[in-house]
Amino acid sequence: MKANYGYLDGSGEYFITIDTDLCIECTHRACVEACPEGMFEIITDDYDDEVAAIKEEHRKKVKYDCGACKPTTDRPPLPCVVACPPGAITHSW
């Protein structure tokens, strides 16, 4: 299943996706220290499953706080992404 978290304005879609399928598999949890703003936190979904998550403080502004990590040139890759092994974690913007 697909976690999508953000929202979508006059401006675009703004929406961290968690992959937490493949979200499962990992077992380092990485992405809770990778995020300079500390925006992932794990939880138990509806299938007793640990998975990563945006926290609710977040999610209505992810554009912005994401916005250390995304400058508009010369973009390196994301820290978030980087430390996530499987590849559950993917940026709409």
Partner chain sequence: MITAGIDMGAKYVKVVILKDGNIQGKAMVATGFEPATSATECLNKAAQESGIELSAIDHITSTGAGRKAAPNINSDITDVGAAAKGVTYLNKDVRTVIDVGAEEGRGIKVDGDGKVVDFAVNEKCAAGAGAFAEAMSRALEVSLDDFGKLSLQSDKTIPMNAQCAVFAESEVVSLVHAKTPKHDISRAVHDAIASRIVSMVRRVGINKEVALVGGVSHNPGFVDALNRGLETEVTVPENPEYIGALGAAIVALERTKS
The other form holds:
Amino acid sequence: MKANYGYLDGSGEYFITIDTDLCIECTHRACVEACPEGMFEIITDDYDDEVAAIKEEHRKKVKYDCGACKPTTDRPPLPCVVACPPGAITHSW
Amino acid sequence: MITAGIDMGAKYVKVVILKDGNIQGKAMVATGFEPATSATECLNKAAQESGIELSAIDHITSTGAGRKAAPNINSDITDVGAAAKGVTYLNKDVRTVIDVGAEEGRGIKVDGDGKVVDFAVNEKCAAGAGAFAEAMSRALEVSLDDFGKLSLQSDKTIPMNAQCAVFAESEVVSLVHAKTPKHDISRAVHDAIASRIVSMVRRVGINKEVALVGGVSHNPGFVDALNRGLETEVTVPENPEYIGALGAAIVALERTKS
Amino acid sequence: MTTATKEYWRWKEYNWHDENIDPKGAETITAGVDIGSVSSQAVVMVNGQLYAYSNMRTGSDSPDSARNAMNWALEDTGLTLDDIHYTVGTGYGRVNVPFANRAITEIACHARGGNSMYGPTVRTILDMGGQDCKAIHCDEKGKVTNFLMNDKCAAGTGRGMEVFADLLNVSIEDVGDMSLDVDEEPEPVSSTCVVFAKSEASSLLREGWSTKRVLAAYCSAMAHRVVSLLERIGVEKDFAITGGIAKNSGVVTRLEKELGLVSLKSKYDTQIAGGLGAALFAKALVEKQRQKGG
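Output the structure of the form predicted in complex with the partner chain; the preceding block shows the form predicted alone.
Then the entire complex follows, led off by the chain already shown.
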């Protein structure tokens, strides 16, 4: 399952996508520690799979909460994406 | 050399006239339904105050959302470019300009000459601009003026869950029903806008000195919330609403020289 | 005495049950309770058949709303809460359904309910709710394969439409048909943000636009906005729309036109998809429990 956390508002589209089919195989779950804002958590989803998700309190603020990792001048590799061996995490902006 | 800058804002048209780089006069007129007419009226008013004839103006540069609608202009410049020039003219030490108007917020990194190094914008969403505070003051049934001041009476931090101004209105109404004092709600609202502005400015970097301009700089509740969020004191220039027009007039002067 | 202002956002609340089903002594009676931010539904199934439901405005307290919706669905059925073998709570207030055995997200419930309402060929479900908008892809079993939920922004939600109904003094239930009663389709309102769209609409009215024309411009903007949201996950056929806005012909017609697709229709109320899915999950869960000998 592709879980898209985030939103679209007048200013643009801001989504973090977690591909749970890739995530489920991962034993590291390093995203939880890698994110400086602590946005990731491991949940048991509706189909009883243990997968990473973006915490509820960050879902409506990803544009702002990801700001520190996304300076306007260049785009360094994102810590969450780097930390994810199966490549389950993508950002839309 | 006489130059003029016209800032065609969504709500007001502002004009600043410079003579040899010194401020000679300024004026403000409500934009209304015919921005071009308002621009002419505003220019006339400023010329009158400056004691000069319109025909004596060598170069007019427009800025603001409606800058292309200004009549008889020689050139135009973006809001970001104008704000950077205007702020630096008044204070050469400014490196970060925060410009928050009713409909958008901007963070601008500038050099000592008022050139834009980098910028970030919050736009097209009321959550990151003054419109958010306006909507909440209406929901609380207090004037926008009082709403800003009320915030200073509070020392409580209540988080607001809603990001969207429409949803936040319902949240404010629930807080009122829960007997939350209006000044605490006011602080929560200003903290919410300020935190969005701070996150945006962080993307260009926060370097001292930091100046705040735009209509929202008149709101003491917002300034206080921003200072706490940035962990530094912002400076607000005198007549911050004229910064765009001033910057455009300086650009006009530079363009007559080149 | 205060003058009552007309509540333009108000829609009809109702309950229903199937007279042809006798629930007494049925092997499996399950319920799904969907507590949304604006509306709540309780759906009761008897041996996997839709038996009864209610659809009402959510109150300020989620547990009360859940009890009220449930009691209303059970009204005149001869059943009480004790007769229900398993209940699943869903929606924004899902963890506050006091009598629920489990909470499941509205995403999973909409996919499951949509699969039942529109049939196993449905692959894309767009749920336009009171304070959110969801785009869901599901497989032939109604299992979610891709989803997004936008609950950050009021554009594209029922709440956004209520703001316009209020501004234009038009009952929310009339918005759609009125918006289609224009000679020529106007340009959509250009602002996405509801706050800015509202000021834009006020200017259009001052310029002499008719109420219908402004409604047309807003319905069209909302349709366009939802299409951009759908683009994130893509639209696969078959396509269905659930939620309150699915009843707004002005938005649905324009949305279908922009997508070049006709949405599947159901004989059931589009607002019960979440509750129905929850009741179906409840049935599967109670059967699993019984198998385990629980």
